[in-house]
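This document opens with one chain alone, in C-alpha cells, the form predicted alone.
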Amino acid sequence: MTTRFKIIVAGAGPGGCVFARDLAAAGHEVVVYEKGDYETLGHNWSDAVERIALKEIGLDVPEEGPVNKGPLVKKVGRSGKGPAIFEEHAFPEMDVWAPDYSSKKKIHFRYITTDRRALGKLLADQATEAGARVEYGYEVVKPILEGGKTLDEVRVTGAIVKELASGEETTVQADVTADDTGFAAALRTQLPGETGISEKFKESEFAMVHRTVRQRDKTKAIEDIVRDHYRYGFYTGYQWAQELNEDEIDVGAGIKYKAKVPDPQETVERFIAKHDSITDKVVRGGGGLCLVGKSPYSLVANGLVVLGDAASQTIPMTGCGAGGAMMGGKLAAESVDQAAEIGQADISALWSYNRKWFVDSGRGANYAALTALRNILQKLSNFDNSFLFRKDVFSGDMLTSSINGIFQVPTLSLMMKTGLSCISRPDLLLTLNKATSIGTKLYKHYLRYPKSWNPRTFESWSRKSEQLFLKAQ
C-alpha cells in the first residue's frame, strides 16, 4: 500500500503546480505556498515552451502547422480570457541568421509560443482541480532542519511559513518539501553547505533578458515584412523577432549578465526603430535576470526536493525553462509517489528523480554539455560567430539540436569538417576543439551519474563534474 505523504511545495512555479498536481491526484495531502496572487502567476509575457514538455504534462498541444488551431489557442481580441495559452501562429521551422545577417540556416523549432501568464493560471488551476490546496500571499522563508550538517545526514523536516499581510510566521511539518522559489532557491541555499548543494548561482550563471509585445500597424506591415527569425551569437546571447498573430509581434534579446556590450533592451529598441509597422504601444513584455547555469549535483536531499529555476532546469542556450520545471515537477512527483509506496522520504527514496533527471530523461546530461558549450563558446566576437555561420561550422543540424536543449556529439567527419573550414583560423579552431571536447566529456560523465545513493560514490562523481566545469571557464 502506499503511504499517504504530506508534502509542502514553496512556490507555484509551472513545476510546483505540476509537482502538487500529480501528487494530489495520487491521493496526497499538498500545500502550495505562493508570495503573489493568482492573478500575476507567471510572466507577463509570451514565451518559447517545449512541445514536448507540454504533451509529456497532458496539454492538448496544437500540431506542427502555418497556423495553430484548438481549444488552447489564443484568438485575436481574445484579451487571455479562458484557458487559451497558445498563439494563433506556428513555425516549425526558424531562420537563424549570422549575427551580421551574413548568413542563415534553417532550423526545425520545436518550442510552441505560449503566454506564460495563462500558462501559469492553468496549471495552478489543475493542481486545485486535483486536490491540492494553493495558499496565497504566503511565503515559505526556511526549512525546517534536524540531523547533522552533510547532505547524508541533514533532514528536511517541514518549514517556517509567513503569512504576508500580517507578518505571522507557523511551523508546517511535512514528509516531503519542494523548493520551487525561483534562481534564488530560498531553502536549497540555506541547506549547511557541507551538503555541497547549497551554493547560491553565481554572476556568471545568469543572462539578462528583455522582451516586448508590441502592436503592429497592419497597413505599414504590408512593406515593412519582418520574418520570425533568431539571430544567434549576437554579443554574447541573441536576438529575437516572432509575429505572435497580425496584430502583434514579440521582439527580445539575452546576453549574458555583465557583458559589455549594449543591454538587450536597447538591442531591442534599435530593431524596432528600423521597422515602421512596429508600433509604441506594448501590449505586454518585461525583463531582467534569466538563469542559465547548470544545475546542483543532487535534486534531492531526505526530505527536500528541488524543482524548476532553484534546480536550473533551464536550456542553457536560449534560458527557456518553463518546459524543463514542468518536467521536473513530472518527474520528482513520480519519486515522491514511488517512496511513499515504501514509506521513507530519505534520500536514498528519493533519489530516483536524480536518475530520472540526469540520466533516463536525458534533460541533465545535455544541459551539463550544453552549459560548458556555452560558456566558451560566449567568448567569441560577432566577427568569430558570423565567420563559423558562412563556414558551415554551425550548421543547421547544430544549431537545431543546441537550441532544443540537444547536445550533439561530434563525429569524425564533423571534426575533419571543422578542421577544413577553420584552417585559416587556428585559434578559433582551438577554441571549438577545447568546446565540444569538454561537452562530449560532460555528456558521458552525466551519463554515468550514480545509479543510487552512496555518499562515496557521489562524492567522486561531483569532484570530477567540478573538474570538468572548471576547464570550461
Ligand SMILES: Cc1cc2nc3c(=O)[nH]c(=O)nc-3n(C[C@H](O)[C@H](O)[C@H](O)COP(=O)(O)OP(=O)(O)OC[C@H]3O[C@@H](n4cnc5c(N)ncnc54)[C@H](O)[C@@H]3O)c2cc1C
Given for the second form:
Amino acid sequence: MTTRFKIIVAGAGPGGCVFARDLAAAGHEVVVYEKGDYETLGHNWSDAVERIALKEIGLDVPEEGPVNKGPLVKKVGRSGKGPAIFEEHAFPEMDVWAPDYSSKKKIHFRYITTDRRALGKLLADQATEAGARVEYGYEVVKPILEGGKTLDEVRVTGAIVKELASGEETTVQADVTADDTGFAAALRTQLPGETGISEKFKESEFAMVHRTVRQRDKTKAIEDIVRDHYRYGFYTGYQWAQELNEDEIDVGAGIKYKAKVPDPQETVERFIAKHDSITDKVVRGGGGLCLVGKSPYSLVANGLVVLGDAASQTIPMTGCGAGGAMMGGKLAAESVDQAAEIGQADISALWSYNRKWFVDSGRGANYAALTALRNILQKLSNFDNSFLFRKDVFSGDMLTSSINGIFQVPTLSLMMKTGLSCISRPDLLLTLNKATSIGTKLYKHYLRYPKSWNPRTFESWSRKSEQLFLKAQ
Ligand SMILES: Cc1cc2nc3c(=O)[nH]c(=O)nc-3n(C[C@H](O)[C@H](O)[C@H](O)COP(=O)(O)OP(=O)(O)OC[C@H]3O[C@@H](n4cnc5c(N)ncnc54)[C@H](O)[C@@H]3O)c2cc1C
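Switching forms now, from the form predicted alone to the form predicted together with this ligand, please provide the structure.
Full complex below, order starting with the chain above.
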C-alpha cells in the first residue's frame, strides 16, 4: 500500500517546482519553502531552455521553424493562462563561429528561448494547482540530521525553516526533504563530510556570464544585420547574439570564472559598439556565476534528494541548467513516489533516482564525460580553437552534440580524421586525444553506475570516478 509521504522542498526553482507538482499530483503532502517571492522567481531575462525537457514536463512547446512569429508573447500570471512563455525567436539552426571568426559551422540548436520569469511563475502555479503549498519568504536554514556520519548512516528527517519577515525558526519534520537551493546547495553541503557528497562546488566549476537585452533601432537594423550566432571557445568560454523579437536583441558572453582573459561585459560592449542598430536602452539582463561543475556521486541520502544546480544538472559546455533541473525534478519525483509504495524513504528506496539520472536518461553519463572534455579543452587558446574549426575537428556534428549536452563517443574514422587534420600540430592532437579518451572512459564508467545501494560498491565506483576526473584537470 502506498504511504502518503510528507515532503518538503527547499527552493522553488524549476527543479523544485516540477518535483513538488508531480508529488502533490500523486497525492503526497508537499510544502515548498522559497526565500524569495513569486514575482522574482527565475531571472530577469530569457534563457535558451531545452525543448525536450519542456516537453517531458508536459508543456506545449511550439514546433521548430525557421523563425516562430506566432502568437508567442511573453505573458503569464497567477491566472496561469496557458504557457505563453516563449520568445518569438526560435531558430533551430544556428551558426557557431570560431573565436577569430575565420570559419563557422551550422548546428542544430535544440533549445527554445524562454522567459525565465514567466517560466518560474508557470511552474510555481502548476505546483500550487496540483495541491502543493508554496510558502514565499521562508529560508530553509539547515537539515535536521540523525544517525551517524556516513552516507549509509546519516538520515535527514526534515529541516529548520526561518520566516524571513519575523526571523522565527521552526522545525519541520518530513519523510523526504529536497534540496533545490541552486548552486549553494544549502542542505547537501551541511551533510557530514564523511558522506562524500557534501562538498561545495569549487571556483573552477563556475563560468562568469554577462548578458544584456537591448532595444534595437528598427530603421538601422535593415542595414545592420546581426544574425543569431554563438562564438565557441572564445576566451575560455563563448559569446552570443540572439534576436529575441523585432525590437529586442540579447547579447552575452561567458568565460571560465577568474580566467585571465577580458571580462565578459567588456566583450559584450565591444560587440555592441560595432553595431549601430543596437541602442543603449537596456530592456533587461544581468548575469553572474553560472555553474558548469560535476555532480556529487550520489544525488540521494536517507530522507534526502538533491535537484537542479544543487546537484549540478547543468550542461557543462554551456551552463544551461533549467532543462536538467526540470528533468531532475521529474525523475526524483518518480523515485520518491515509488519509494512511497514500499513505505520507505531510505537511501536504498531512493537510489533509483541516481540510476535514472546517471544511466537511464543518459544525462549524468553525458555530463560527466563533457565535464572532462571541457576541463581539458578550456586550456586551448583562441588561436588553437580557431585552427580546430578550420580543420573541421570542431565539426557541425561535434558542436551540435556537445552544445546540446551529448558526448560523442569517438569512432575509429573520426579519430583518423582528427589525426590527419592535426598532423602539423602534434601538441593539439595530444590534448584532443587526452580529452576524448578520458571523456569516453568516464562515459562508460558512469553507465556502470551501481544498480542498488551498497556502501562498498559505491565507494569503489566513486574512487574510480575521482581518479578519472583528476586526470582531466
Ligand atoms: C547568467 C546566467 C545565465 C544562464 N543561462 C541559462 C540558459 O540560457 N539556459 C538554461 O537552461 N540555464 C541557464 N542558466 C542556469 C539556470 O538558471 C539554472 O541552471 C537553473 O535555474 C537551476 O534551477 P534550480 O531548480 O536548481 O533552481 P534555481 O533556479 O537555482 O533556484 C533556486 C531557488 O531556491 C531559492 N533558495 C535558495 N536558497 C534557499 C534556501 N536556503 N531556502 C529557500 N529557498 C532558497 C532561490 O531563491 C531560488 O528561487 C543561467 C544561469 C545564469 C546565472
